[in-house]
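Heads up, the chain below is alone and in the form predicted alone; it's given as structure tokens.
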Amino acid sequence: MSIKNINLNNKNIGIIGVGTIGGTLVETLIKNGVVSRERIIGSTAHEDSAREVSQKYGINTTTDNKSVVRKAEIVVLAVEPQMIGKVLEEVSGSFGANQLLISVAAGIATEFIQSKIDVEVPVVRSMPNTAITVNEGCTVLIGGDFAGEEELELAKLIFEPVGLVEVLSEENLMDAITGFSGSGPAYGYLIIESLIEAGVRVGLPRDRATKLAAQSLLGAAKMVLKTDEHPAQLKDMVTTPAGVTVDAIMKLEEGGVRVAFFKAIEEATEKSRKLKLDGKDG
């Protein structure tokens, strides 16, 4: 099959762990017509939550993870990193080589996942961020040893409805991705929070400062993505000679904002490297 003709219409998708990320994927797959709700089966840890998920999304649910694997061509592993080993041991014998396993667990390498499964199943590791909940996320994919272009394309079709998708060729960069775009929304929130407090300090009502700060960052981000201009060039368009903005930027540079971001990303990347398979994140 041509890569261009790949779609999810005839695929059964199983989602192990229909929590925040798993639930978001279910909702967007259905809402965007990527796959019908009848082709999705999800699992949760408890009967009560399984019933709630079924009622909320109109999908089949269960507490039996093995059942999810047996009924799906594509399995999305959306459990917490510390649960990965236990869940993989539980479902390992239920996989077939013609299936696709997509993991959203931070810090868990494809090599580790492959080692826990009895067959050579294609594995795609993903690193989405929390902005997928409003369809403005950033997801990075990397294929394991047995995953090819078709498997990566299928994974892209799952995540594209919830935001930007990029594919890596080197898995060792995933630690940087975790500390960069995985944690990225938190950096944005900190900037917005700082702008809000600064706005209040100069007399703006808090609710109005909140809207203006958030919209300013949203607009700036869209300008970068839509124009393909370098951020420095876009910044120069705002900073007129001897104007207001150039003085403000000078104060930010005096405060070391640029170096602070360098150090923050380096620290987060290093922390991700250290955590690795011990199941911790954040």
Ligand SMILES: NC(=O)c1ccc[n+]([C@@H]2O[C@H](COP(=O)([O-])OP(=O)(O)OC[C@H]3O[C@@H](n4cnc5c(N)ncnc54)[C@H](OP(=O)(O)O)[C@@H]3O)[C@@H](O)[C@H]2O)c1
Second form
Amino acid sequence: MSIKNINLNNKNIGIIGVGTIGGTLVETLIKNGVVSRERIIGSTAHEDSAREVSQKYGINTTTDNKSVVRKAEIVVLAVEPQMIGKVLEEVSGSFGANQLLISVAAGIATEFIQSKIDVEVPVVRSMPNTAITVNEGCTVLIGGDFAGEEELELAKLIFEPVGLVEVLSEENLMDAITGFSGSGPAYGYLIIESLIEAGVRVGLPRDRATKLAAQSLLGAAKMVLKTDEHPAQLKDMVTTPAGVTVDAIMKLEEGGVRVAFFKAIEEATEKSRKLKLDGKDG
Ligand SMILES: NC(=O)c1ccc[n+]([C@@H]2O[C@H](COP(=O)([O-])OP(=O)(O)OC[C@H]3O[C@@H](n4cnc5c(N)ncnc54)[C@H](OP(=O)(O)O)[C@@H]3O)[C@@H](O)[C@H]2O)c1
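Can I have the other form now, the form predicted in complex with the ligand, not the form predicted alone?
Then the entire complex follows, led off by the chain already shown.
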């Protein structure tokens, strides 16, 4: 198969664990026309949730993970990290080497996943964030030992319709990624929330402040992504000499905003590393 001809046509996608992130993927795959609902099969731990998920997304569901693996060319593993070992042991014998396994589990290395499966199945580890819900997610992909460019291209086809996709080759950066873009939406919400409060303090109605704060950040983010300018250059364009913005920037710097972010990301990266060593979730 040449990279150019890689597509998801005629491929069945199995999602083991249709919870928050698995469900979001199902929804966005269908909504964006990437895969038709008839080609998706999902599994959950309980019969009740399997029924609910089936009704919600109109897909076939089961609690039998082995049947998901047997029916799908691409299997997405989206159970809680502490369940991964158990689920892999259960489905290990059902995999063929020509399938693709994509894991979204935080803190679970490709080496661990490969070690649990009988055949040399290509594994792609991914770290999406919740903004995939609105097609503005960030997903980082890392290929395991048996995953080549074709498998990474297939994984891209799944995540690109729901946002930015970056492929990395250093798996040891995944803890930093987890604490950076995996948690990223939370940092954005905190900034927006702080701006809203600040706006209300100077007399803006809360609903207006909410829209204006969110749109200001969206605009700034788009300027960074769509122009080739450095963020500092873009900031300089807003800060008129002796104007309003530069006074605000001075107060933010006085409050240690940059150092706060340095420390926050360092802390989140360390926590991801530590939780992994403890065998818990990221
Ligand atoms: N949420 C995020 O922002 C985010 C971001 C990036 C990555 N992730 C990763 O995504 C994965 C899922 O997280 P989540 O937040 O979506 O969790 P979640 O909402 O708790 O969903 C977990 C799903 O897995 C199912 N499940 C549990 N054990 C199972 C088993 N033995 N066989 C089949 N299905 C099973 C659950 O079924 P029942 O409902 O029947 O229990 C549920 O559908 C985690 O590994 C996490 O690290 C999450």
